[in-house]
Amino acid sequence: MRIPFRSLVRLVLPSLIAACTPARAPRPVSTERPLVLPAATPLVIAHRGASGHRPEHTLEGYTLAVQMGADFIEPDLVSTKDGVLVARHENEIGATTDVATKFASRKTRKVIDGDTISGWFTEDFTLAELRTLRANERLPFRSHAYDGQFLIPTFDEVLALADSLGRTRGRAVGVYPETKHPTYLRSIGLPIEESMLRSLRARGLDRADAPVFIQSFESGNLRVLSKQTRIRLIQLVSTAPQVTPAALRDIATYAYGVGANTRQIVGGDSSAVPTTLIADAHAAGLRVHAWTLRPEPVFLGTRYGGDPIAEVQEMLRLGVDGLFGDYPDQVVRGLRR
């Protein structure tokens, strides 16, 4: 049977050009382990880092976290006034850092999101002026062996140091921002969010599956980054109506999952039972991170008597699938016990 040269020419030349092309050298297989976060929960976050150990949110204070077992370290988000996204737990840096000490004539009133507030403002200052700060131990009943000795640090600091972080013990450190008065932020020309993606992004951490969370007490801008980004979102919550069966399922309509307070899942005392949120969520299909962990009297309920380690293990009866803690390392250790 006669083949038309055509196709004689379709079967003969793709083997005739493989033989005079030069083989490849193969693509070579990256032996670098991958960075993953434990499977178990709950998770072990560490509230503005080791916050009960060293002031909040320093670089010194999160890698102390880190140590101690914590799977995520939490930057609380503000800007400054060159649109500079920093770590402080408020705009308002009076009880934080030594900003009185060194520009006592910056003092300022504002109204932040109804509240009216006197103090020092992160949007007043440049990333540099911020740079001439300190910062302090918030609470006066915790030690301040290290007040005036840590920087402020800026997003992008905190990401490289948990990448940093996360290589050398050989799994991921998890990031946990938290947007702090976005809206108000928003109308003075400091909007978050873009600032905070752009930096995620330049990552690789805009995935479902990075470890990141993002969370917010506001849900309007949660709503309008469901839409923005893949990274899972979680809706804080801190009133009754917040949490009904109903509200959780439209939670569930652009949030992964609700931070809750602790008395909001049992009561401080001793005769609480705990409440339905954490079923009702899990109904819903949201995950529950329970905020916030602390030991001192001021803050334990009266049901522990006065033995955190219990706070923990109750936490971890009912269901929750993360826990904040200022003191990581009473967490890590509430849970393996």
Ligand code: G3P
The other form holds:
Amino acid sequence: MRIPFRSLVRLVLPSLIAACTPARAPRPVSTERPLVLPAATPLVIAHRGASGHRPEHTLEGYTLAVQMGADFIEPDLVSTKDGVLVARHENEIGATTDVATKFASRKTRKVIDGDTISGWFTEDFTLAELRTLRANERLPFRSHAYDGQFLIPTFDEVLALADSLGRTRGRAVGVYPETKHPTYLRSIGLPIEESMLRSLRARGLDRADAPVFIQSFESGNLRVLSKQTRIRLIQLVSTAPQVTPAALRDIATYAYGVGANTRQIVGGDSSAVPTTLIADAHAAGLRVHAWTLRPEPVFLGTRYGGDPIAEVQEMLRLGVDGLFGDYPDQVVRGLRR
Ligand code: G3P
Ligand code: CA
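I've shown you the form predicted on its own. Could you give me the structure of the form predicted together with SN-glycerol-3-phosphate (G3P)?
Below is the whole assembly, all chains and molecules, this chain first.
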């Protein structure tokens, strides 16, 4: 029997494409319905929420990100004085809240991870005190229209929001927590990891197929976490020695993937040739999530000629498995195009 050529292509092509495509993350599932994503699309990770549009790490920013089509929302985690995890990019909150006007006298100076920093620190404030603050936009060249309006959310509130938004849209909203300053916070009796796992377990998310990735720039806490949870772990990398083939093989012993700076992927300046990071990571069995896509001239590589969509498309061409973006709408648009 002769099979028409077009039918043959339809039958065989999907298997060929699957065989030639690097191994991809199992698609996370919600507790109610499976998370359905186009097979060829990298995950869209809303970096600190839709942080190009709303002050970072606010429930409003996370919500907008999901409405824009993000697959995951990313809370960076630090601790309050009374041991509650809250979403802030760093424990110093002078640049992202109105703490300076409300608690002027509580300004102090500390050495954190080797850096001397002046400001106001979450570990010096109770949750009740932090609740009196409102979030501000960090960057001067972004809109400040929403300054002074939104609360600092707790990690539990972020999880509840993701669950609720997931049910509304009919597919899971992934959560991608990052432990910030984990060694320092443990050293002062406010460890992140146990509390983070407790919150995830309370929602039934301590599973290998949960729509959760835990990330850290430190490797010590990820190595410990790999023995405590089946949640997929992402090792953040930012230096060349961390991404040699041997280093990547070591990371693969405890992590599911790496979160790499886009510059490490494309090789740096405008004329640089892409590196072998993605191929090496995939060869080690690791996924690669790239950070951070931002369209403003101060961030966007000159190689893209001012077009942020071109960056999305280069990342897609190079085979990344996930993209962190401050403007999830742009990332979605770039992937669709
Ligand atoms: O977590 C990925 C990326 O967010 C790392 O950079 O400094 O924005 O947390 P940062
Ligand atoms: Ca982060």
